[in-house]
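One chain follows as structure tokens, the form predicted alone.
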Amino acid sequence: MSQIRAHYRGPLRGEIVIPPDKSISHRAIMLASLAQGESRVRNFLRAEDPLRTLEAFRQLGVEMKESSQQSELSSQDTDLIINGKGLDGFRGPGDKIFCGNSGTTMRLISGVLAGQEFSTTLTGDASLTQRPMKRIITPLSLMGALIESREEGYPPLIIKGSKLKPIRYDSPVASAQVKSAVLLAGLYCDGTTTVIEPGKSRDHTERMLESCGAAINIEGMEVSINGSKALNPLDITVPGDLSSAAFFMVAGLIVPDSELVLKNVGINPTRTGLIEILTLMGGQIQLENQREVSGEPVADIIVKHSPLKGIPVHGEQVLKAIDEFPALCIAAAKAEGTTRITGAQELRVKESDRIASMASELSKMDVAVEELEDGLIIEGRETLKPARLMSYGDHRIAMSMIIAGLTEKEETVVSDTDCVNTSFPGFMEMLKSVSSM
């Protein structure tokens, strides 16, 4: 089992280019495959999760070529040339599609497979087969999809393609994956499919569908799409991933005398919760060189070491920082006073139970933590106790605990860290480039 040792060796200083956005990389492969003709996806994230999506569509008959280019976004981008099959040009995969640890792959591709003329089995690793899929099975079944699963909607999923009908779906959770699965299935319907959310989840799918020429309409919390319309090819450059930048933002704030410049980071307004929360906590964070790249807002983020104060975090703030929760917990552990995070019950069903995982590991570092059903109450400490910590096979837990270890001179050891490669291959190399590790 892999492990990483971390301790304080001085301030973090320098300029780094954050890896490409994972969420956008997934969706770019899918929509380019669904489009009619040749698409180009620049600066694609070559990490385990999006590579599962890439391989899944190759199994469905999509031809993809890869090339390496240099650009302002990265010293070594990966470009994909994808020959899209159109909505109805896929072939049966011939074998099960293995989604690995990627819930995004499984949930979103289910919307596409529901409208095909063949049957497909989707499976995954031990973690993914314990994650709930009923949240997509329910709306897709209402549209006429035939989906078999284990009891309570757990994978593997057997999806028998069928003729779909449009629905108006009032989603019980604000989930970009649920919304996206329904919208992608809506492409196969005659008429208008609508998803209503209780809160605004990330909107990358809507932005990309619109750029492909889909008939999409957004009004408040409602997103609608008119189906049976061919999609135009994509030419997209993927910006840096704010969720990956989160670890360096927190590290820059809590490691003494640090100052980091994080280049070319996506600042989609549905995902900037962590920036807003850390700023309210007293963090010095500046956005510079703001611009738009392929329909997504992008900026350089400058962070400087700052004394932080605990605050209440709830509601829309949590939704806009849902993937950044583990990193936020580390900031809270080093803040003066109490941080109370509520409304985060969705984190119980991520790669690990992130609420329980963070409570357990912070407690090992002598942080006073109270676990709530939907969040945590964290009493900040000036110093953290070095400890032997677990990742629970969760990439965001692993990287967060490594960042926590950077604040103390004695060594913290984080075990089971191979999972970092699901979203951030090269994380330790990038961290070493701005430190004396």
Ligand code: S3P
Second form
Amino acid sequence: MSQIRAHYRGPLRGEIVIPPDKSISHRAIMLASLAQGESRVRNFLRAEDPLRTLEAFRQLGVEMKESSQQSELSSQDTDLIINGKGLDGFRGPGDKIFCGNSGTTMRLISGVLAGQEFSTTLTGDASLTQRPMKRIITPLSLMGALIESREEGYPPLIIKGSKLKPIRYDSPVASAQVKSAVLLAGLYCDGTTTVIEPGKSRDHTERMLESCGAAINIEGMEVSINGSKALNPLDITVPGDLSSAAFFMVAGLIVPDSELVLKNVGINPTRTGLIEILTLMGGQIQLENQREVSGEPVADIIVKHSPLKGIPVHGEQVLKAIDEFPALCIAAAKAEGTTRITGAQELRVKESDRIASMASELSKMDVAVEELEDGLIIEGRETLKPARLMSYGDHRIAMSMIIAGLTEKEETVVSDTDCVNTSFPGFMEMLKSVSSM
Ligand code: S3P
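Return the form predicted together with this ligand of this protein as a structure block, the form predicted alone having already been given.
Below, the chain from earlier opens the complete complex, with every other chain and molecule after it.
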């Protein structure tokens, strides 16, 4: 188990190209596999999570090859050519599909497997097998799939696919994974499948389905798809991941005299909560060179060290920054005053219980934190006490704690950091490239 030492090494300065978006990389593999014919996916994220999706679809018989020269294992991105099988061309996987740490792989692929003629067992690592799957089992069962799980809906899942029927599903949780699983299953139905969400979750699936020619309709919180229609192949360039840029945004704001240019970052409006929150906290963040890449808005982000102040964070902002909460907590810990985050109960069921993880690690740095059922109250401090911290095997906790260590001269040690490879294999190299020493 590796550990990383972090301490103040002077300002962070320079330009970095943010690695590809994880959510979009997963979906690119899935939709290209479901499409009829050859798709091209440029700038696919070569990190553990999306590679689980890639391997899963290979197991289902999809041929994929890397088309670029940069395909050595250390590279964070690659280009792929994928020979789609169409909706009904998959073969049984032969063995269990191991989804590793990836909730997106397990929840989204379940929607596809629900419509197959074969059975599949999905399993995962210690974290994933403790994450709730009832949220997808319920709608997919209503559509006609037979899904067995451990008690209370925990993985492994055994999915016995069948002919599916369309549903109108009022989801109790605003979750892109639930919405996507139902929409993908909807591809296998005759008629219209509708998902209604209590809040607008990320909409990458809808955007990509539309570009594949699917009959999809969006009205406010309601998304509908008409099934039984072949998908056209994709030609997509995956933008940089705002969730990866988040660590550099916060680092740039809290490390004195820093100025960073984060190039090629996806700024889909369902994902920009952190930019909005940090700006309200007083952070100097500019978006430049705004453009559209493969149906997704993209920009270069410039961040400059800024004094931050604590604010209340709740409602829609939380949903739009759901994966950025650990990084946000570090900004709050360095802000003047109180940051009160509420309405974030979903954080309890991420790769770790992120409310508990952040509360325990920040208190080791002498930050006054109060844990709420659905959030945290953080009293900012001028200095964070260097400490020995844990990642809880959660990539985003690990990277956040490393960033927290960058503000003091004495060393902070973060243990169990291999998990960073889940989403951001080159994180430390990128951080070093903008460090002064
Ligand atoms: C994701 C959706 C979100 C997010 C996760 C990735 C996706 O999860 O937290 O990291 O790619 O669809 P929920 O759907 O559970 O909100």
